[in-house]
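So this first bit is one chain, no partners, the form predicted alone, shown in structure tokens.
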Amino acid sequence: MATKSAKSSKTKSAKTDEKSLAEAYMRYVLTEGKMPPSVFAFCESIGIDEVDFYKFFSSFEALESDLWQSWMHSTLDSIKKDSNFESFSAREKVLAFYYTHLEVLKRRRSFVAMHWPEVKKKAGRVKSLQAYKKAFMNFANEVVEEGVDKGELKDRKRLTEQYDKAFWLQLIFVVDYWVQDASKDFEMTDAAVEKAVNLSFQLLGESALDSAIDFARFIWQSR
């Protein structure tokens, strides 16, 4: 009984806040196998009290909004600060995001790994991934607008503004690949990356697609 209460004094004085807590959710999540039954119980196991979980985040789920959210800023964050980053054309900038961003995730790994099931099958309609979308988002808009301005990518008007949702269904796939990739040091994704993106500005650019649409319109009007 002494050393149960030593222990918990023990953490109690440890210094609490959004980072601690984010890393003893991760670290209970991982060597658990499983979220915690209740904010309590987690509080319990780590000697904090449960009010001093409440002043950071409201729920689990706002816990995990931050972690993702915090990953993508910290790759935002990173590529911006290149000083060639500005430079870089659209598909250039979008190949720098990827690999910055698997680098950021690769330190979460195994978190990333046990949750992506879900994730994946939501299609990133998960209430948590709701910020880190918004952020990507952004992000993918100015790269389109850039894009556009450079001939990189072709305006096609209303599907134009489509542009953005295709970039986050591309990363949702380049996550997914790397999730799953056995090869060393991840070899194959770095490979998937670029073909992903070679293809993708290839399709939005001046391509086949433009003779497709075109195609399509003259059908649909002959009709």
Given for the second form:
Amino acid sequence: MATKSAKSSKTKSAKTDEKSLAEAYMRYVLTEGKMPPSVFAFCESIGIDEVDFYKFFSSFEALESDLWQSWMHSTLDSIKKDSNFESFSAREKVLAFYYTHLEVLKRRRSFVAMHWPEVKKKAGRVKSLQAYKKAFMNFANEVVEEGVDKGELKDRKRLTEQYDKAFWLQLIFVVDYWVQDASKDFEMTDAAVEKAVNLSFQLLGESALDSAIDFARFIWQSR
Amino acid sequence: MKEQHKIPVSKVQRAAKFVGTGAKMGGNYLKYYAKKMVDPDVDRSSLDEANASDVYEALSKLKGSALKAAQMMSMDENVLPKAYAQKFQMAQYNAPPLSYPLVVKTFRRYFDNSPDQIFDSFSQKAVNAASIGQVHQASLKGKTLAVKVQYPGVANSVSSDLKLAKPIAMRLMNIRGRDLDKYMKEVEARLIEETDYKLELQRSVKAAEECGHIEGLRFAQYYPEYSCERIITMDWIAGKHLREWIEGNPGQEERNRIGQAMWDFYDHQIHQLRSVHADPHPGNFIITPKNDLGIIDFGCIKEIPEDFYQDYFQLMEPGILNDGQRFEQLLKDLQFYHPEDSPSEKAYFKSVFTRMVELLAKPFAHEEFDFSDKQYFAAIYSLGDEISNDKQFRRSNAARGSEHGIYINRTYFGLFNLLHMIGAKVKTLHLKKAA
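Could I see the form predicted in complex with its partner chain next, after the form predicted alone?
Everything in the complex follows now, all chains and molecules, and the chain you saw is the first one.
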């Protein structure tokens, strides 16, 4: 793009579509360091009519939500395209997801990093992340189901229904770690992912936890 | 340094582990003294063993550089009581594997392609663990290859791991902190080199060139086009691991052949090349079906400075012990004496080092030396135990010996131990004569 700053209104939008709007929005936020004051101001700065904006998005929030969702979808699409993916164990599928997702996010790192403090403050409960979360939960559920079927994860009845939420929290942790990671090529994040996923599969799989609960229950009931 | 405070999670976890170990060790000492009050005959080795297993447990969870530090110490029987050494030797065979998706990611990062796009076949599971990485088997154009992939973050954590290991090392080695620093620096430098696979590749190629002429050795061919900072690709050397081979109970002639090749390999490096493969543990050697000694892994190379070389090997010369003045001068140059030593301490340490040198120079005193000699090794171990239990030696908590000595001692201890395991009779002087 020829534009140096988001303010320059030279680019009489060649073609306005979702993608170019999202790009222009990210550019604005990153160069200005804050959200545009209004949709009007934003459209003015990129030289389109406000009406054209609403053709695609109802608000900035909707636009952001769309962005996050698209990153999730492109991650899931690309791992499922990999010929080895089907043969992976549940643990490997989760790992493959993280590594691919971080690559996708890396292209947008500045934007993600800028937004992250707010996401973190609300523990992921921000509106713009809802669609993103939903797409991830679908994936997590698939993996959990498969993991339980193959015996990689232990079926703990009602608790099993909460596994996907555990993975969601793990995703928040991973992205958070990555946002703060200052190592070369984010190598430390790779190590963190590896360790976090191993731990979660060990905890959710048949583990000492079950024996501990079983034992506690026995002592409780037999007294 | 920026890496260090930017990895708080892992550092805190690691620190917690070490603190836990420290507390446990304290507990072991308590138990020991309690037992001792009841039964004065309780042997200190039961304490050492309890401590060793706790330290080992903590270290084995760490992987990476702390594991290497454990391996290092395990080689130096002299520094560590026997119980520690045995426990630590197990550390070499224990590290959880890297997941296949991460291996793929590493490949994509450096070669823009996944391993199965680059090779005709590639094992998803690691076939072998190395201390800071793991080995996969691959094939390309009919050749079988070994592909070594490094764990992520190892290079980053070397320095912080060592800082955490320092208090334990101080306690184990009974050395003051400031004296320990020069050794820690030396270990750190080697460990950081070890995480650089590009350097390892260069060194491997060089070693293969410079030692290729030695009878009975086998080196792999390396493939720089499929190697980078974190990955090394080389020929797969078919054969048995050293331990496995020994378990198969080979004949004496084969034992001698392998032992001789190993000796010559080290002898040539130390005396001709002045830079030596300082990692002689059994996992780095493969015995081929033709009974050649295959050498893999050139991560740890110690360059020997000229001054140190001159002093150190004079100690091995026959007759040096009869030349009191020269011997003392050497001990001083090699920093075995501490500037603060009193005359009586000097005399004491001279007698200790005399016994050590007597023992360690023994293989160099004759044309041929039989490393299967159990008595010889029992004498080395018992001297080590005796020294580490000796009150006067323990009371003096000054560091003794040049920092260059760590890796050279380790190399010799490792080599002697391997030759003992192999049970080989070796001609120890023939290369020197030929030169």
